[in-house]
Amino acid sequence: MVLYLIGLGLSSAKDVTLKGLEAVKKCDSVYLEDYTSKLNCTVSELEKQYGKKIILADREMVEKKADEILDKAKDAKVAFLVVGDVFSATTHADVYMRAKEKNIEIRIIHNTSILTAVGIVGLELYKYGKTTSMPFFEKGFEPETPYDVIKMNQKNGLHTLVLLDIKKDLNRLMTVNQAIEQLLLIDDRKKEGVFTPDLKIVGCARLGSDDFLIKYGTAKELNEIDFGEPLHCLVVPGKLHFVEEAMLGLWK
């Protein structure tokens, strides 16, 4: 009958909007997608929230058995729930357009995802360049790909936003630290000068929720912090407007 795709926000149970809400108590199916992001909440708390059941679809469902909830849209009401917003990851998008193939009809109700709530940071959205993400090393695996993206970004005089990674079946969550550690490892095998002890960068935790935490300083200095909960990011800025540096010296 009808997918709804519903950003969830990034923090509480609250975060939904009443369009999304309203969408969700109509619904007979509830899924919530489980491993690109996280809430500061439980599941219990989200269905006290909206007064239905909800099931939690991993990786794999969502990947390889995303027939499952789109065949039953064919016929009923079904919700899917993103942390974020909708479209916050291409894996949604391939949901829309299976949908799509499907001939089911879909409606999108939006939210604020990590790249609008990062404006808090007071660097201006339209100057940061490309997004890059930080995955764990392991042995083999030392991707140089964010160090590039951020070198890219300097030379361009564009902010950079370095999103942490997330393994939620490990309960591994990527800390402000964890980031700057790695960075800093990639440099010292490069010897580029691009992230360097005294480069200045911005880390953030929890944005979106009540006790977010931002800080501003080297990445020495802030290697040596505890951000706390997650979830984590950071920002390498670009070439500074006076306004911009006003608002870094706030979380200094």
Second form
Protein chains: 2
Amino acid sequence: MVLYLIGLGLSSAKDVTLKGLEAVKKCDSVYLEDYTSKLNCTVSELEKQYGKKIILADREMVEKKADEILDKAKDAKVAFLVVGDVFSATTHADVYMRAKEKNIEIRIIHNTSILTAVGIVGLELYKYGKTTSMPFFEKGFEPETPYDVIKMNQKNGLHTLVLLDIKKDLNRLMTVNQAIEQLLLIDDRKKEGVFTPDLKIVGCARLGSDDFLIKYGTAKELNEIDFGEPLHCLVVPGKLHFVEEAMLGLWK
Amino acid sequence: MVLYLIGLGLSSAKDVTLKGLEAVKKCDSVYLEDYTSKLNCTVSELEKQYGKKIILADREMVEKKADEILDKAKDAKVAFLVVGDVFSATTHADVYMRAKEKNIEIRIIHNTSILTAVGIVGLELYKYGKTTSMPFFEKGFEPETPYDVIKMNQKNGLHTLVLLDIKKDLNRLMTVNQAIEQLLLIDDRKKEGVFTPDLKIVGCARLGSDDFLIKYGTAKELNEIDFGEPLHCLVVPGKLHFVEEAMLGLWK
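Alt. form predicted together with another copy of the chain, vs. the form predicted alone above:
Starting with the chain above, the whole complex follows.
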């Protein structure tokens, strides 16, 4: 019948929209995709709010068993809940296409995402370049992509949002400090001066929630700060307008 | 006491979050900033939903008379409603800073924005470069910035979101067709082959609402299509991944 793709926003159960809430309440089955991001509330809080049992959809289920979800949606109303906005991950485009192929009606209910919640930092959203993400380094896997993206954006005077790795299955969520250390490591290796201890950057934690924390300072300074609970992210400012400069002053 | 900055999302009154709704209901005064974007519902629908009188804040009020709003927030609960997400326009950073200066408590309630709602097109949000906006050309004012931004993003293989001008006071909202014509005009003048009649682009209307329209084709083809009611925007794809290519195929 219908597949609802519903964004849940970034933090509490109450970040869902009225439209989203009404849709979930009508549904026969409710799935939650929570491996690409993470809310600050429990699944049981969500279940209580919706008055529905929630089925957790891990990466394997979404990527390999999407047909199970879609087949249900042929004859019933199914909600697929996504943390942040609906199309924050490629996977969801894939779900959308497969539903289209099966002639299932799809309704999309948007919500906020870290890509715009980061606006609170005070850097104009229009002036961000490509977004990048920093994975946990492992032996033989130390990708320099985030460094190269920062370099490209810097060259064009643009800001860079660096999203940090989430390994939910291992309960590992990258901190601002870990990201800084990995970027300094790459700079040490490449010696291009893109990300040095003196570079002024913005460290963020829990954007989208009431107890967010933002700090502006050099990489070296921010590396001394404990940003507390996840999720964290990093912003590397490009060329600053005076209003942007004034906003950053609030987080010194 | 408190200034709530609340995002309303993009389309209907029900796009507000539960958290946003609860906040507005507690407020003594409610302002709506609606000159940088536009909802698909009326102010009286909003007033009915909230059970509150809404004061329209036009550009002059927000930019010059923000003190009136802020002074109220010193002793009362004031809501400042913004279409889209809260920090979509620089003006709102300014309101935030002025409130901070006056030691007013500020709460931010995020929502979706065109910057992430455009994810439905199927191009990965991480792979968009700088965003640009296309103003209505006037005699002696035909800026080439949008063209140059597209060129820069193309060079880096990135997608470009082109937002289209909103002149609310004149009731003029730019269409996909007008934007295409202006871009072709610039290309005609600069002859850099960045935006030609054969360039494959994406035209969008009413993203975030249930009756959105997306079309993928050459600039020439899309220029023949009537996209209907506002708001419109344009996406110029960069280098395509095969999943992105498949998603674009849905809108041919």
